[in-house]
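Just the one chain here, the form predicted on its own, laid out as structure tokens.
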Amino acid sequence: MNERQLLGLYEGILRCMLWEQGLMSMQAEGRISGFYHSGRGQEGVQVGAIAAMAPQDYLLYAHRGCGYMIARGMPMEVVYSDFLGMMEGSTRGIGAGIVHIAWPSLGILGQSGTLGGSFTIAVGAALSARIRKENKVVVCFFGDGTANRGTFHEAANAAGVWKLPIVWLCENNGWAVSTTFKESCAVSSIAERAAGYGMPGVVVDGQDSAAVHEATRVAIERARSGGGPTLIEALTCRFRGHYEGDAQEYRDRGELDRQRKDRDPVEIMAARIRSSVPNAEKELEAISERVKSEVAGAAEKAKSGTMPPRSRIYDYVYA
């Protein structure tokens, strides 16, 4: 990976982290309602994998943060506006944030309100691309808890049988809400399941965004060339609760503190850049200042948006 690519991954991770910090500030101010599932700690997986996608590819994101949409290039103010309930959001004021956002021009197909619903959507999207003879690959993110839903097994089997162009990407942070991975999964690795569906299973360090990028790049190339799906398991860390307000009393504080100190994807990428890029500190500082300005501008633009009229609730309602 060259210097520009490394700096690009760092910029993407930092943008996702700072965007979420802005959202947390809005939540503290009482501007948004509903649950939010923070992606802090898992930005490296999302940014690294999405950077390997081609512009025409499809993306089905998971519920852990909004780094997926930001990394794909969706305007930050639009995503903020969805949480604020503004007309400038992707749903024009009727969305509730993360599970309702779609942006077709970037291949962002949205999400299901039920965990695991995206698996069958991914199969349908990949099958449609094949029927239409479109050179598209579907990248479908999900968590280790979601991997235990029945839809995963049905969709993975269909994808394997038909050799569909799909990359299954499991963000294994070790927790299904408050249940550990060891307590909820019969195998020691999600990637082990790949053999049962006739596809490769790959395990990668999810905190190393460059490693995720390389694993995803290889899987996408395989899928695009007709080789079929791949199951990637990115071992990652969830720094915050399952949802904002979750006190995480079920977690060992020492382990969580060590993860935050030693496994932060922002710091891991910064260290890689410092060891391989000339004038690294100058480059990192320039990126930081630019991204901070972009995020702040997006937040202010979203806050000054337009609230939907009451009549908005009747749009797209049919009887």
Ligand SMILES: Cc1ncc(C[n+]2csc(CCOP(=O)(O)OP(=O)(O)O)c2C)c(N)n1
Given for the second form:
Amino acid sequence: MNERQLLGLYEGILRCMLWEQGLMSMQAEGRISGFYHSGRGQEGVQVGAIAAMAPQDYLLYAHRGCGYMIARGMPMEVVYSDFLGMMEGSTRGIGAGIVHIAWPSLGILGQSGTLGGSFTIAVGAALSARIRKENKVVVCFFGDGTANRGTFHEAANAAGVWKLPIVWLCENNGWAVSTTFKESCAVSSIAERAAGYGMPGVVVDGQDSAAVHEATRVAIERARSGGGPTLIEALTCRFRGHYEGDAQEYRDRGELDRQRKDRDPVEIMAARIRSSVPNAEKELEAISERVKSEVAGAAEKAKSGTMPPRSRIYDYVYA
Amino acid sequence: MARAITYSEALTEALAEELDRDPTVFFMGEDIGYGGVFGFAHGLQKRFGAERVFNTPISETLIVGAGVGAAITGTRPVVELQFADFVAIAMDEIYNKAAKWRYMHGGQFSVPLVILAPEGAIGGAGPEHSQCPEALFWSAPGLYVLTPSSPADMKGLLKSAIRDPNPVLIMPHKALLNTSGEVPDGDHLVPLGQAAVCRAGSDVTVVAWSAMVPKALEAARQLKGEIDLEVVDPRGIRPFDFEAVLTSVRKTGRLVIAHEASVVGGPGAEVAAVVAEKAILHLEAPIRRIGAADIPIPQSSFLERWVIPQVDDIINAVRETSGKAVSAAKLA
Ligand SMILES: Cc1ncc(C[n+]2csc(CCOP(=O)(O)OP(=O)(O)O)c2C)c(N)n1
Ligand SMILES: [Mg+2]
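Moving on from the form predicted on its own, kindly provide the form predicted in complex with this ligand as a structure.
Shown next: the complete complex, the earlier chain at its head.
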């Protein structure tokens, strides 16, 4: 990976992280209703994988933060507007407590609030691309806990037998709310399951965004050239509670502190840049300034939006 | 011009015509490659190729969920659940995905999906292969639910459903598959949400769905000269043509609601409630509901006939509501 690419990933990760910080200030100001599942700690997976996608590809994201949409290039202020419940959001004022953000022009197909609903939808999107003879790959993100839904079995099996262009991307952070991966999965790795579906299974360090990018690039290339699906398991860390306000009493403090200190994707990428990019400090500083002002501008813009009228609740039930 | 064909043939014709008309239409489900267990896909794979007419694994959440995914990305999938009872397996996909994807994503998608799911009792299929589950979907805004009662409606409703931008659950009744009827030639379409007045009459309104429509028409024949029935077929529950039912009830002042699903929690409850709210002063007798007993459907066909409402049940209810009931003593 060249310098530009590394700096690009760093900027991507920082954009997700600082966007989320901005969201948290809005939450502290009491502007935001609903549930937010922080993506802090997992930005490297989301940014690395999505950077490997082509513009025409489809994305089904998971609920862990909004790094997916930010990395895919959705305007930051639109995503803020969704959380603020304003008309300028992608869902036109219906809000995004459980994020139902969508942006079809970037292939962002939305989210199933019931976990695991996206698996079968991913298969449908891939089938549809095949029938319309469009060269699209579907990247479907999900958590380790969600991997235990029965829909995963049905969708992964169909993708395998039909050789569909899908990349199944599991963000294994070891937790599903308070339930550990170990106590809920019969094998020691999600990637092992790939064998049962006739596809390769790959484990990658999710805190190394460049490694995730490379694994995803290979999988996407394979999918695009007719080689079928791949299951990637990115080992990652959830730095914050399941939702904002979750005190995480079920977690070992020492382990959490160690993860935050040693496994932060921002720090890991910055260290890599420092060791391989000339003028690294200046570059990092410039990126940081640029992203801060982008985020602040987006937040300002979003806050000046409009709330929906009462009649909005009746819109879009039927086409 | 019209020809007499079977309900099952009408279904296949509708699929063939729409597959032919629109290259984004495709059809998938269990065993449909060779024609399907009820033969709906007879000849279709040969004619349209395995890329557009194909078998799926036994994976009902996949069948419907992939249908949703394909529908929001530019195709018009028709997917088949081998039995309507299996809506329970794919309930999240029908109730939460197909019905709500458009709404929850701010209208950025439409979901032109058709779910074909044969319903109803045919003698001995048992509690998990005989039900008429349409009432479950009274609480599913975003979804259309259709129950064709004749070959003409089967064809016209299915063709309209495939062209509609909304998700449509269409449940052909298995007991009607071999029934015949006239189907207009050409591009026969039946608009969604328009009830059919299958027989005009002046004394009692019978609102009947699906396989109960022919039974209601038979009841009307048997009562001819005694009580004049108006038979109204709502053709499904969503969209529901309340105006047609209210117009008929305002004329006759008497209402019998007949469906094969159980009376308790059945699709008629909402109809009775709306008629009570909007036309109670036009009613000259209490509303009567006819449907299955509040029990599972037994797998013995010997027993099944006592659970599924028959022509006589409609006749008795009509007599009661018209004040011409035959006393129990007389019946016995
Ligand atoms: C079908 C379903 N079951 C339960 C929930 C509630 N729920 C939301 S997130 C979550 C944990 C998910 O864990 P995982 O898939 O590992 O993702 P993570 O939160 O760790 O990113 C649960 C139980 C839900 N939304 N849908
Ligand atoms: Mg997890």
